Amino acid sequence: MSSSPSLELSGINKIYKMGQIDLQVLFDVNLHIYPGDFVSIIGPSGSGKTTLLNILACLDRPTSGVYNFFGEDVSSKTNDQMSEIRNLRIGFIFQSFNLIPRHTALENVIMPLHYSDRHKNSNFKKMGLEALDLVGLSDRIGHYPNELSGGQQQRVAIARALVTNPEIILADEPTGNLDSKTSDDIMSLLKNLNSDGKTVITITHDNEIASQAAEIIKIKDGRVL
């Protein structure tokens, strides 16, 4: 493991404006997430780890508190610099796989490609085939998610999530629509995943699901316990 964390979250903050009132969400949260950790963020609603995922993915930014993305505070960053690292060097996997019904197995893999500068001149089909085979649907590449099962969908999103090989892996709730034979499956292949040296990190509120996580982080009306 590398000596120097990937994210580290230093007296992290969350405060939203709900008109006149302050409704304070995360409070003083401190993480460390190391380069190819496999870490489970596990609280029940309402506990403040959507807003802790959205402020990893810097889809937000804290309100007070340091948040360093491979050492540099993101709090300096532009909108367009937050919205780079989110399309080249984070992975996201959703609860409700996100695919676009009309686009086959192959064009929703290859989608974050066509937002990447980086990728603009490399062979998008020959990445997405890749990703797929990496998520073993090779031979489901043509179809569409209304012809493939509730797992393969989300395999796909995974596939999705790997094609620009980014550094990071956030997965929000999973295996939340899955049965849990499938939802077993997935967990596996993260696993595989992160065996390879990805860093992977998981929202649940699955106590089962964290398990299999090599760190379990606690997170309680908005505190890291």
The other form holds:
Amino acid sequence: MSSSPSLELSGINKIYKMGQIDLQVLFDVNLHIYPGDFVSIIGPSGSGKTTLLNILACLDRPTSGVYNFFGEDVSSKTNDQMSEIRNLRIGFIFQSFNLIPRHTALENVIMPLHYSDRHKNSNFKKMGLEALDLVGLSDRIGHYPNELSGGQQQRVAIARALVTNPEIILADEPTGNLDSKTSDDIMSLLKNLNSDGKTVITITHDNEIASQAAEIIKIKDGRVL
Amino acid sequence: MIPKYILSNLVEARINLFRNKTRTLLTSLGIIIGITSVIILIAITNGAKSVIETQLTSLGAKTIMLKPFVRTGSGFSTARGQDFNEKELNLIKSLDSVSYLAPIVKDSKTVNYRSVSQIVALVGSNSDFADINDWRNTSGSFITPEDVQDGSKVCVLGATNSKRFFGAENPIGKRIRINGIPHEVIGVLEPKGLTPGGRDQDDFILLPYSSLNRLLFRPDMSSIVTVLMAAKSSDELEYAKFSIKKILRETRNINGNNDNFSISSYENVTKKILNTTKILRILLTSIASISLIVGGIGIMNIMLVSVTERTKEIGIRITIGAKSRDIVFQFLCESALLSLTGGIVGVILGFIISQIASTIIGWPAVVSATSVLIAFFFSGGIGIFFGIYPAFKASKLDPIKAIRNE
Ligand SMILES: Nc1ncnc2c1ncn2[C@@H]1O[C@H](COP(=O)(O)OP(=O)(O)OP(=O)(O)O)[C@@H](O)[C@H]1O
Ligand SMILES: [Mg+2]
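Instead of the form predicted alone shown above, give the structure for the form predicted in complex with the partner chain, please.
In what comes next, the whole complex appears, and the chain from above leads the way.
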């Protein structure tokens, strides 16, 4: 890994203020993620994995420390600029899929394109179909989320994460709600994306799944081990 | 073409509003009532204006109506006062400020010509009738003072009756039977068409009043229902009315407290219409503004509920890249569409109700394109105004917390 890191955390602390009490969830986290990495974050429940991933995803801001996103300090960005980063450069995948129930698979997939100035004149449908094809769901474009299996819903969610062609894919326990067979399918999908050059970071509880990643980050009580 | 961005937000708004049809309808009720009132308000005001305008054009502005009726105590019904006599009418006719005087008697009787038979409104008057009401002949001539003196069996047809009894045939010189007695048609009047209230002004037959009274075996003076007069000019209208009152009070030896006649002009009618319009306007404006505000608050309330219900969805949208303005726009589209839906229903209801109201109050209701435009502008504006707070609230949600919301 000779190139400079895509994502670089230095001295990150995260403190939640709960009334009078300060609850520190992350302690002095330092992390370098390079282009094309495939990283798994593992750790016990409540150890701060999601908190860390949210910071990496530009969804949350650290209480202190510096987060450089492709060399740029995120703390100077406005919320709308962070939205734009999430829209174009990060694909986010959730444990509970988080599709919008009133919209079909295709409509869910192309939703990020509506929020992108760059894609104002793009052919949304074509891009959506390509993304769905990539996750092997071309035959389910008109289905609503409640008409799809868990694995299929997660594929739709992955297609949505891919539709703007971001360089980073972040996944918070993407297989947590799926059986082991479907989990394997989803993991190999993520691996394929990684071998196509995307940086993939997943959170998992499952050591076996974690072992599929090239690199494992262990976290405990808010500290990277 | 509508840009893709706006279109997708409108489609989104429509989906959400259709999902909760009852709620959408109930929420827009305030707007519906408000816009309905606005439409009726403008329709009736426009209608009143057109009535007043038609009356003030033509000779209406100079016309005086003298009736042998008096208002009874309650003010709504009338009773017959004292009949006019020839002497009074001659005195009035000789006034400088009065240029024409036409006594009017009325009835309706069966009229037939060959196979056509129909009950028709009969108007008895004299030659001044044409000048006061601005009637012109299309063919033939008009009643002469000699016709009135002799009680000649002649008549002049309103255009509708010329068509009804003669079709394309030339009626002049033909004899039609009025109440069984043959009368010679001496003229046909130029059509005036419908009144703004929808009454056919051309559906009558005019006779010398003496002839009509003779035909019906009635005394001349006691059958007079109105004496129509024209003031020399509209400036002299008030003076003419004053002089007429003075003459009648002097000859009848009465004072202003026990008049046994009534005198009016279209100015009074105009005033009455303007007054009614003013009352209606105040009433409808207050209904409209109250219900529009209540409707707006209703929309704000339901949009706040909607934001709470859809917190998770908003969280997802922000996570995948929606900026504050995207969320604001989405919710503003929804509140505007909600309000516009109410506006459209309001326009339709307003149209229907103003047509019904028009037949009740007796003047036309004109729903103009402008008023429809105003209604849309208003309802859309209210939706946007009252949607601003909920929309901003939605856009300020923390995506991490929002997405955990179930
Ligand atoms: N908004 C918040 N306010 C206060 N405390 C929070 C908040 N979010 C998370 N925490 C706390 O931070 C800690 C870490 O939470 P986090 O969700 O990052 O854990 P996790 O490692 O993802 O756990 P899991 O594996 O169960 O998902 C927890 O103790 C949690 O209670
Ligand atoms: Mg977690």
